[in-house]
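Coming up is one lone chain in structure tokens, specifically the form predicted alone.
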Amino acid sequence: MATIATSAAIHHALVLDRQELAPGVVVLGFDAPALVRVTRPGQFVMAIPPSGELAATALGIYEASGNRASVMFFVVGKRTAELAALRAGDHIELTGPLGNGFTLDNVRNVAIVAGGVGIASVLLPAQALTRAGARVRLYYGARTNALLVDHDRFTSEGCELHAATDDGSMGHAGYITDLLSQTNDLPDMILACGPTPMLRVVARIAEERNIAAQLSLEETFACGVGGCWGCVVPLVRTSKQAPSFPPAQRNGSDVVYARVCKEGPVFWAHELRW
């Protein structure tokens, strides 16, 4: 995928609904038609806690349809706790959509791998693919059955579910990448979002089986717009996503540092040098 022109703006959104899918896992829905219109699967927003005393936090765009968009997140600190306290009728400021999403052109048979809250970034690509007639298998892993949130939402969209839990309470007892590595029914493409160790294993499996893979990297963003260069990842210089700054040097390294928030968060697995 190539870096696209930004459609980001600040959206003053009205909170429409709040769901707690599991203890500490929250989905906030808000009225944001302008955001919905320009969102691509895999992009994110920077959500500004209402007090204004805490830094904005990056959240994957979970749903985007009609006038309503939503984000899903784990409550893990002060910023997410403040966002989780919002209720219908409250207001929130969002900057987005940010980053580059998944490339879905001509994909007919895809495996989507999600670990934990990585599920928040893959509903939109799953919907786009199933509605285009593609076969979509969701490989979804979490610590427990309760944390496999919204898995029935994906099956209702036409995805085939393969689940794994650390404690064996649902599906395979172990890592979701175990199931991916064991299948002989190979997809044409893999999309993945989740913890970095999981993504590294997905990248290795894709390389061993000669499958193209797109990875949505998880990172803590300071600015979310590429200004601070605090979220870089090594990338081959020949990638279409390679930044033009700093300028290339003759006989220099074939690796550059790309910003996860700007050139990513989605990268081709074979182009990463992490």
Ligand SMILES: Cc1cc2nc3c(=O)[nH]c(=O)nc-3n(C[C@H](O)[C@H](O)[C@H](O)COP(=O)(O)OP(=O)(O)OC[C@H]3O[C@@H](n4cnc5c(N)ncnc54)[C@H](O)[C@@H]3O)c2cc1C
Contents of the next structure:
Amino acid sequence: MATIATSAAIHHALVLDRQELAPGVVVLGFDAPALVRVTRPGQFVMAIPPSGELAATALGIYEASGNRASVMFFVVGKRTAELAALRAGDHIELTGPLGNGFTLDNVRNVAIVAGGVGIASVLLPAQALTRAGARVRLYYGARTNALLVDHDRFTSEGCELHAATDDGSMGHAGYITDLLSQTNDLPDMILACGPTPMLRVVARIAEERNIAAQLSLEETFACGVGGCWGCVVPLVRTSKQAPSFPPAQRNGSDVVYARVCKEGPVFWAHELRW
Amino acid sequence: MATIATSAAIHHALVLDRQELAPGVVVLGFDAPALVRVTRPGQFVMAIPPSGELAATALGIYEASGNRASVMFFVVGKRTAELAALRAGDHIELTGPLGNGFTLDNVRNVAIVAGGVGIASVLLPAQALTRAGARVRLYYGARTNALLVDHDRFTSEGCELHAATDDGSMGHAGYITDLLSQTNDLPDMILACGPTPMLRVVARIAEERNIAAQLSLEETFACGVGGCWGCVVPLVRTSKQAPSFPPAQRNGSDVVYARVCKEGPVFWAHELRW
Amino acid sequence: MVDLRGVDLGVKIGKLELPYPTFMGSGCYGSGEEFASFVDLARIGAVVLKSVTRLPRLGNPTPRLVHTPAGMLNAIGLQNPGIDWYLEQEVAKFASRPCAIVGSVAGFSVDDYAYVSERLATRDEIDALEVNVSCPNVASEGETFACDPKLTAKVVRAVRATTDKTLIVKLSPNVTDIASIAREAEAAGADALAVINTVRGMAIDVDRWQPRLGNVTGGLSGPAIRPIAVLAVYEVARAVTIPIVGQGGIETTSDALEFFLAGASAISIGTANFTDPQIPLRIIEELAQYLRLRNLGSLAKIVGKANVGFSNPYQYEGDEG
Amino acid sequence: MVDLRGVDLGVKIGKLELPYPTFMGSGCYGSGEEFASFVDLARIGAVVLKSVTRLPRLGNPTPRLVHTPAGMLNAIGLQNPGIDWYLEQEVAKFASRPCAIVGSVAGFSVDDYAYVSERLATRDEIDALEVNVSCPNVASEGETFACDPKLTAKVVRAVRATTDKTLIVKLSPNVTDIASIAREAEAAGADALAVINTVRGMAIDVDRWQPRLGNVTGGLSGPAIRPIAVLAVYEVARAVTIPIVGQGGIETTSDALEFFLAGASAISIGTANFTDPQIPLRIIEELAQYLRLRNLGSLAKIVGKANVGFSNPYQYEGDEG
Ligand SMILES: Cc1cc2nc3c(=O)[nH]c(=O)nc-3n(C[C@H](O)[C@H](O)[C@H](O)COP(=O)(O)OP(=O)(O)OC[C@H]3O[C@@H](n4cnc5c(N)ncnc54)[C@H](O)[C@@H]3O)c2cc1C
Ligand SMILES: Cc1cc2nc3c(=O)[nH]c(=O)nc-3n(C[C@H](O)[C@H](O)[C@H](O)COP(=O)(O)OP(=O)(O)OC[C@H]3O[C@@H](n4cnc5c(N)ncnc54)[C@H](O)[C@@H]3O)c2cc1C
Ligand SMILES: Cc1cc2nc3c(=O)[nH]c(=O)nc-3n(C[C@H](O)[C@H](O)[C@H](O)COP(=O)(O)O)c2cc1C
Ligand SMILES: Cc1cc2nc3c(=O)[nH]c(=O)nc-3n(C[C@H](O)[C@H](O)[C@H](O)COP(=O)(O)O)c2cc1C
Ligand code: FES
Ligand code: FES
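Give me the form predicted in complex with the named molecule now, not the form predicted alone.
And the full complex, kicking off with our chain again.
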């Protein structure tokens, strides 16, 4: 992965705009030029719910250009509900950019797989790749048509869209990974973000087809900055992303736990032991 | 006090109207004919904050006529903030009426003393007394003019208004009890509701002048219905309001703890040992 | 009405048979009467009465309550008229309650407990006894009975000798090893265990530089203590074979399920009644739904079923420590 | 910049002198570096490092975190590379931190503690040691050191013998009588006590009938445990004369003041950093304001000042129990 020195800061950002793309799916745009400047595709922020009583919550950086960055989230619990109550003119406090993003060097023909709100973390890599001249196919799945939000943002960037919905209201009726596994027009790289069961299937397909895959994982976070070791995932010790750990003297496993927030959230599928 | 058999019920009431009388002072009117029918002056409700995560909160019944009852409250913490977010068309859940109200029989010349939001519990007794032909003087104190909310409701009912504000922006500059203690035109009864320090001064004035006084007390509540014995105040054991308790065999005090929510919230000043 | 088609929510705790697996926590629900005008007591299972002692007690000075994050502290101090007055003036009224009535016994010596239990147990209005061993033991410098396995056993044996009624022993979480106390209580003859009582705590008024409770310290209840209570139930369930009445911060059906899965046969609801007195009824209804949706005929099918841990596939040298 | 005109927020804990009375809790703040790009470490007092053990540990299986009402459960399981690697690869980096660095030592035998402490204490980058006695004692079937006054004393004596550096002993709340453990730790040579570590708890996934933590049980932290922590500090302050670092759910200045008034000389902030990493700086600023507004020149003036209880004017026969 693109391991970079942290340039995270706390941003006290003016909310510029708020859209509800579908019921319970919110995009908040805010003024944060300093964040935009250093953000790399696949990074996230820790957003502080305004009441100050709940833990900060991780959100992928959806858009980042000029002075404006944005996050997209589903209202699923208390924290996202508090964030959803923000309006243009309010301020949002967030720490970022955090984590290591996708490795996009030498990617020419990519399949991006997004499940549900996983779409929030893949617009920036899609943009970077299409602009670099790569062929980008977006495999985008959601429960229903209305929740396949902003797919036109991707097609207008030049991505080919393959869609799936659980209820068949748009595209393939079933899992998005069905489409991925059926294609014979293989990409040279897969990037994926979405629910863990989807990522596991992507990892299996990538292994079977012998395609390198980068997965953006989701775990329960506490600090979000590498301070608590709560968000870990088992990783082979030889991975470049593995945290500093001594070789085993005896009966040690070849796996270490790596922090999703710090060493990730993006990992090479073949290096995970989850 | 007017001890009555409980007729409390849980009301799932439609919010009819919401007014903000001053910044942070809210009146919520709701449709609850069954509550109106049995409410007596000085009773209260336990209102359930909509999130369902905080304890229910005690609020005096401000108005009660026809199908509509109302509560008035200051937004001071989480629970009142949640209630203040209700709008006409929403529903409010509340248990009531609770507690014993004021004893108004044979009251001909009364001074009602209200401090701040204490005003919420004295409109009903003021109405009952003026309508029964009694002379009613309202001694009404608040921090500032803008917080002397709804005083015209009382004057239009025929009450004489004596006002005091801490900052002198209306009426006497100082405590409302200053006015009460200065008058030589003595009432035959005092009813009071407001902050505890105010009530203590009222109790002292009443004792010095030998006037019967009924105080509506405020305590931190848990259940609000007499189930937990958390909200007690020391009362002489011989009071008619004292809870059932055996006479002391030895070294017992002549005081028992009575529940503000159940035996009160209104007590005779001379029976309190606080 | 609760829709009970195809599901059995009933439990048997000792000899006490209840149509619903819910108790209203001691000290939180008066004698039931306080809630009767707005909650149908026929649908709540059982009420555990406020604890009663040998002599009348005024209880603690005020304030007695403080709200804290996701919970509250209380320090009531066992205000009650004493067992004599209680039997003369109060107990007869319980006969009309359409739910089970569990008496709660407190004391400051083994003899206190035995005396109060014996007298209370004579009355038909009382369906079962709960022993609140969390009171300070006057003879041991204020240490509570609940904190010492041997003292707990003494109290339970003494009370057991006074009655054949169902005997529930209520354990305190303020101990190093609740399982060892549970084992002693079981061996001494308890029919069931109530797990847990409140957690000791304190709050300070930083403007007045004073404790917020008249008694300085108090008992923490509500959702804040739920993880502590779930673990206590889980550990006690592994230590004994008698049924457990799980409690501590139950507010929703999901909370209740945590306790059943941890090993409780029944639950008790205290503080949640202060949030919304309809909560017990809602939980009973939703429990029935949960069982029906999963084709589980009875609650017993889920008791203690969260026992399967995880495997730990990856270890390193120091992990064996 | 913190406006310190006329007020002294400095504390002395053993030999450790800090300009601000705040520690960042062990396991919550990495080595400080993780927060350095967005929090000025010169303004936070001290960082307590994640606990280190003799051998490398992968730690517990996942999941390791669960959010609970007003708190969270964690079960990290002391993931760390072991003391050898730690000294070789990590410790040198701490030299550049503009705050005090407190090493945290964990172990599974008395010898473990002594060994790790001795090696850690050789390093100048480490300003003081904290001893985390909440680990299971392998020799006593998993009972933790922190649960037994004698075992605690053994560990503290052994560690004390290895170093002259300031020694803070971190106590567990999961005991019947924390004061007796505090007394033993003081007698065995502790310079200060950290009160409290997390409270044991558990949460269950009711859809999957499984514990929510890979380790089954975990430690509860955050505002939910604050009343428990305030009481523990209050009781320990009455039992010892060495300074106390109060912790457990501190999120606001008012929370911090509760701990000082209860008897803490300094405080530690853990979980609140996950809510908002600016909280420690805000608390320091507001503490200075609080002292200035009340004309209290130094924090020492409020330590332990909430000790005046209430009188109990009214009693009845049974209240003497
Ligand atoms: C690297 C990363 C990137 C992510 N990017 C996105 C994104 O771009 N968009 C998106 O929608 N999601 C994203 N997520 C997921 C997102 O962080 C979670 O959905 C979010 O945490 C939801 O918070 P919540 O409190 O609203 O609901 P949840 O955390 O799902 O809460 C569910 C329930 O748990 C309880 N709960 C959770 N946290 C707390 C707490 N602190 N205190 C009390 N109770 C709590 C609540 O009661 C709630 O009902 C990302 C996650 C990661 C790890
Ligand atoms: C008989 C009676 C009648 C009353 N009538 C009225 C009336 O008519 N109008 C009126 O305005 N007031 C009335 N009061 C007072 C009113 O009940 C309190 O002001 C009300 O409880 C405020 O609740 P709150 O949570 O908004 O704030 P508070 O209870 O004052 O809260 C202050 C702080 O405490 C904390 N807190 C309080 N409760 C909780 C909780 N359950 N959970 C977590 N934190 C908590 C909050 O963080 C808050 O910041 C009456 C009181 C009584 C006893
Ligand atoms: C106000 C109050 C009073 C209580 N009084 C008693 C009591 O007298 N005897 C007893 O055994 N438990 C008493 N308890 C403890 C409860 O019965 C219950 O065990 C505890 O509060 C945990 O459950 P909860 O979180 O659902 O309230 C009391 C609890 C509260 C909140
Ligand atoms: C994620 C996490 C990891 C922790 N790890 C350690 C640890 O390794 N050693 C230790 O002594 N305490 C550890 N603690 C306990 C904290 O240092 C602190 O004592 C406790 O959380 C109470 O304070 P708080 O509520 O402010 O977090 C940890 C706490 C958390 C939340
Ligand atoms: S959430 Fe703390 S290390 Fe990742
Ligand atoms: S608040 Fe429970 S008895 Fe009054």
